[in-house]
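One chain follows as structure tokens, the form predicted on its own.
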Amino acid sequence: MLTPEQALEKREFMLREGYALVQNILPETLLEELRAETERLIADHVEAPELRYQGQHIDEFAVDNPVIDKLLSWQPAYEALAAMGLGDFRPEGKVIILTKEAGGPPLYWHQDWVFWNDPLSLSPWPQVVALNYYLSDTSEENGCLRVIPGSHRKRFPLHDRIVPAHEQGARYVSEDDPVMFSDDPDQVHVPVKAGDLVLLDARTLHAAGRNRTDQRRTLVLAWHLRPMDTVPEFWQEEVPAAIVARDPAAEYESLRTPGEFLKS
């Protein structure tokens, strides 16, 4: 359980850096359940060649799977979110099982925000967050998460050099691409322990390294969204004018590439 001081510190870190780590959110009993269930699903799954950089990429819905339903109802995780002032986030109802296979390739640089045409791209608070539950310890050796801190709200050189994420091009780049798999001077590594939770703002640039070990590492990712037409209760500072003037009934064309709303 986070103390009020810890929760505030983590929220401020996330607002500033675009991610946050909450340790020991899953007990060993639930970890074992999730490991067994994900391994069962992986055993029956054929990895698509175009998803080789993401490893096994399996969508699983809570309504169809009691173990996943248990994870998406796990109170300690939602208590941590509430303590951080993020209690208005709700899960999509499914997870994505992601692996870094033994000897598997790195994951390219990308961000997952698809609303860059929307003034909400300017929001000082997160709107869409990935809850990444790690079932394995991670390190640079087995391809831990890498992030560009602050890239959710500030334009970095990498933004204008990378290929658009996932199906819009990044899945098909060569593994020797000098940009998509580069070491970036602004990057930080985020090693974790099994049972830890990493919160990641969808706008944050991130990647993962190659797995140089002979063991698979697995995480379960669950996207969470908050209401698009409200300001979080904790936010007491000025709201960007473009968000104040935003028409909540308007429809904004999907766009994965940052535009005018991501400032230098």
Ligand SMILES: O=C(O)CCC(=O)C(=O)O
Contents of the next structure:
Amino acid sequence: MLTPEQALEKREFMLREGYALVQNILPETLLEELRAETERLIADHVEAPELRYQGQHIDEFAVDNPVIDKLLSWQPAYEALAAMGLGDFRPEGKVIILTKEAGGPPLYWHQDWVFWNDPLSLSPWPQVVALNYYLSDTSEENGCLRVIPGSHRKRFPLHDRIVPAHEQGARYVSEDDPVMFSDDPDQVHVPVKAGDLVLLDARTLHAAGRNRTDQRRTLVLAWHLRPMDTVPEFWQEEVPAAIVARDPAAEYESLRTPGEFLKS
Ligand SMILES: O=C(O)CCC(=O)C(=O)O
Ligand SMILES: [Fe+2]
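The form predicted in complex with the ligand is what I need now, so please give it after the form predicted on its own.
All chains and molecules follow, beginning with the one already shown.
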């Protein structure tokens, strides 16, 4: 359990850096269930060649799968979020099972916020967060997560150099692309222990390394959203004017590439 002081520190870290690590959230028993279940699903699945940088890419819904349902209602995780003031985040009802296969390629630099036309892009608090559960320990050796701290709120050189994420281009770059898989001077590696929880603001630039081991590295990723039309209770500072003026009924066309709402 996080103490109130630790929870506050983690929230501040999350708001400032765009990611946070909460250690030791899943017990070994649940990890074993998740490993067995993901291996079962992977055995029935054919990895699509264009998804090779994300590895296996399997959507699994809580309504169809009791193990996934257990994960998406795992109290220690939601207690940690609540302690951090992030208790209004709700799962989408599904997870994405992603892997780095043994010897598998790295994952390109990208961010996953698709609302860059929406003034909410400016929010000093997270709106869309991935809960990442790695089922094995991760390190640089098996392609742990890398992030550019602070890139959820501020423009970095990498923003202007990368191809937009996933279906918008990054899936089709070549493995020797000099930018998409590069080591970046601003990057931080995020190695974890199996059972830790990584929180990642969808706006934060991230990537993962090549898996240089002979073991699959599996990630269960669950997107979570908070209400689009409220300010989180903990936020006592000024709300950006563009967010105050935002019409919650307006429709913003989706946009994957940051524009005017990401400041230098
Ligand atoms: O493999 C990872 O650590 C991150 C996966 C990810 O960010 C993605 O597939 O969008
Ligand atoms: Fe991602």
